[in-house]
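In structure tokens, the next block holds one chain alone, the form predicted on its own.
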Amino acid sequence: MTTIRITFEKCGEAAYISLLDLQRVFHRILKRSGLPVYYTQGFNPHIYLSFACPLSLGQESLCESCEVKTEAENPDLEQWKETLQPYMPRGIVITRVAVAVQKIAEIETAVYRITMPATAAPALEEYNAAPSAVVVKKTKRGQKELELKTYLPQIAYTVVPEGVAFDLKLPCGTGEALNLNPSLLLGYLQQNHNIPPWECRVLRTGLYTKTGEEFC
């Protein structure tokens, strides 16, 4: 049994495909493709699928991935890529199909590129000057307060044609690992500085393991 990792971009209108719908999309595409994917055993067999650190609705990414299994020996993975891409919805572009080496549990951080309107610059300056920035994070056990400055003490932004932009590196993991979403910062800026989050773009550019290697 071999685990295959399908890496893809999820941009534009595809950002509004939820995880549940994305699972349905991949299940139907893989079934239609005729590729030798592994089905679970039991009364209702289905294709084994696993997504690494799924995005929040409305966020874009250059580094999403889906794992499937195959019992085929020496699968032609370039052929897999060519077979799957024509079935994909607009905004989903397969960039790589390869045998999985790193495990999803090894992911520790994610890097995001945030783009905001020019009017956000004074708000970011105030954030940098503030001694504290407390937000409320929802968890499986309820809600808890979180000091955003612990993870984002300063935001170094640059001026771009769209307004201002900056990169964030945040904890990102599975299970009980700490997982921080850029929407926490956007919510803080909306609540305290009236910066509309719907005018901001969140683009995940990379996932990294505990050793600092790029996840692939």
Given for the second form:
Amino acid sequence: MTTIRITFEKCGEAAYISLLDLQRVFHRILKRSGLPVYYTQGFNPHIYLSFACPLSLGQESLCESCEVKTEAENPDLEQWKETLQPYMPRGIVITRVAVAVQKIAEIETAVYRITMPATAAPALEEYNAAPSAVVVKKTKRGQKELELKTYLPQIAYTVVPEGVAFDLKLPCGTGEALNLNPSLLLGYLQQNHNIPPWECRVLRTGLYTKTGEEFC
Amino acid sequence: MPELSTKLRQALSQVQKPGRYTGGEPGSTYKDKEKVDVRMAFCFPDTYEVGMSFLGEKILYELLNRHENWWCERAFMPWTDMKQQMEQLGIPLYCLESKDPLRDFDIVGFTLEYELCYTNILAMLDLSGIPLRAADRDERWPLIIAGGPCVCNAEPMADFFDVMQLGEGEQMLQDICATVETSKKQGWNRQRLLEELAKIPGVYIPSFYNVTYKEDGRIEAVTPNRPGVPARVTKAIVKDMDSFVPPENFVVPMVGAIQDRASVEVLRGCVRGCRFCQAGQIYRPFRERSPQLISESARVLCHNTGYDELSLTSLSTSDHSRLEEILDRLNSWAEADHVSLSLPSLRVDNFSQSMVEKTTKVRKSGLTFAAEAGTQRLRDVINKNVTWEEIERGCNIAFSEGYTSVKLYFMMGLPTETMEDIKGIADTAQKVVDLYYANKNHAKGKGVQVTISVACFVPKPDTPFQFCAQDRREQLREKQRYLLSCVHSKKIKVNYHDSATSVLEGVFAKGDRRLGRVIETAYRHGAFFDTWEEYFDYDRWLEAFRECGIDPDFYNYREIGLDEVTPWDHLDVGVTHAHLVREYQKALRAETTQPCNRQCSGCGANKLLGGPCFDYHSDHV
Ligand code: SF4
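Now that the form predicted on its own has been shown, please provide the structure of the form predicted in complex with the partner chain.
Now the complete complex, all chains and molecules, led by this one.
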């Protein structure tokens, strides 16, 4: 059995498609396509389909992915891509269909490109100067206080035509491992500096494994 | 791809299921707005999920967009959280594709599927900043048009629309768009445009008609107020169902629509002539689509959308004279294409073994039968030509096939109904329970569940029961209590829906132009989403009636004289007044009428075809 990873962009309007809805789209198209994907055994067989670190609603990404399994030998993966793409909503662009190299559990960090209005620059300066920036993170077991500065001591932003921009590298573990959403920083800036999060753009640009390799 | 505006992103970040407001679904159409001549906003006055389930919109969306220089887009009523955000942030209602506000369009069209969506139409116009009344709009505003079944009595909404379409839109709407295109190029004013539009078959321009009233409040006459306008507008129809290809593309919703599958319309109209059923009258005459076209277009549709389920839709799919051929053709490719078939409404009277086998996806657990009335006498009154023997046969086949639950649909408040008929509902359900246990082949070790679902009957225009008064709520409640007292088995569940919404439905169904003020007043007082129990406020409506000095009882609790001018007399759906009177009188005598495919009862709708509806000499019946 081979694991196949389907990597895609999720931008623009597609940023508002929920994981559940996206799962349904993929599920239906895969079923309909007749591609030789593996179905789980049992009473109610369904396609094995697993999305890696799905984004929050409203965030965009260049590197979303889901994996399926196949028992086929040497599947023509270029043809898989061509079969699936026409059924995708606007903003979902399949960039790659390939045999998976790593496991989803190996993902450790995610990098985001954050763009903010120019008016946010002073707020970022203040953040950089502040000794501490505590936010509340919701977990399965309730709420937990978290020191953002541990993970993000300084924000090195640059001025861009839309305002200011910077890259954000955050832990993005699966299961029990720590996972920090960029919305924690946006929430902090909204609460303490009145920066409206809807004026900020979050674009995930890469996922990386423990060894620093790009997830694929 | 257009960037979403910051305001829109703000709104989307605050609402439930934002995917309903962003468009971009597979199958949606995008064009360059600088390069198109006519832009139409197709509006559904209910939520995205409800609207995306309607076939009519899909048909017209594709038909219009097949014209390269027209662009048809979609808009829906935003849910309350989004509506509030849009009002607060000053985001006008927009179409999902271009995100342009409705007022930038040439044509804004609403579909009138049910009476209780009327306030939503006002809410959507208001959210767009478009004046509600036609009289307050000139050529600087989009042409506001309506279509859909409720146009058969368009009058309560007449003040708000420039143009209403009576009948089927396939040709009519294309003619309207073409006229608007000419109008833009020639620079006509609104009046000139309306005069040209009035020439299109099926088009009704409410402002071209004057209504006068008698002292007692009844209508005296409806008369055209200018030359060249027909005294009666005749419904437009598609004469030949094979004359256009049904949609081969659907916009595939991502946020779950109620009907999320491919569907193909196999026929239009209904042969049955049930006397309570408005659809059965206003969609006459009966027309079939050929098995070949059905199968071929359905296959392309499934391919283009990626749907893995196909349903055959119509008022009564099993009445297609070549249904078996349709199923055979579909089955010749469905499995290889990974598509399963479903028939939404199986009728008890021709529910056969081979049909069950040919539809791979009629869910085994649930079976629904519309018996409508509990006694044979009352079924004869309403001309629901179903006998107990047929129900028995259908249930037995189904039980042997492994079905364990049956849902029986009934109506309450039907003309001539007595307590005997109400008891008959419970008796019918009990007999179905007994049938199950008497059937030796029923599912091993499983019990049966029979659900009685009772709806309140609402008399509708263009039916033989249009003359009848609606039952009052007190009467209905008493009947309901009695029904419950007649049910003695735990295997029988009763679903009953007594709601003030059906009172209002009855009022608007038979209402006249004077109700426009009531609708506007209720809307100003906060009424919208009236179909949604949690937002419907009956007292607010009663208050609006009081404020306008209009008695709602006049419309639904009063019998209409057989010679009375009705608010919909000038809107001709094909069925003649004489036929309705004849059918009403037969109903009072509990006499049935044959279905159209067996014998023509001379309703008059054949004039729309220009010939007889059926060839009774062929063996097709
Ligand atoms: S004209 Fe006759 S056959 Fe045609 S719809 Fe009317 S009753 Fe039926």
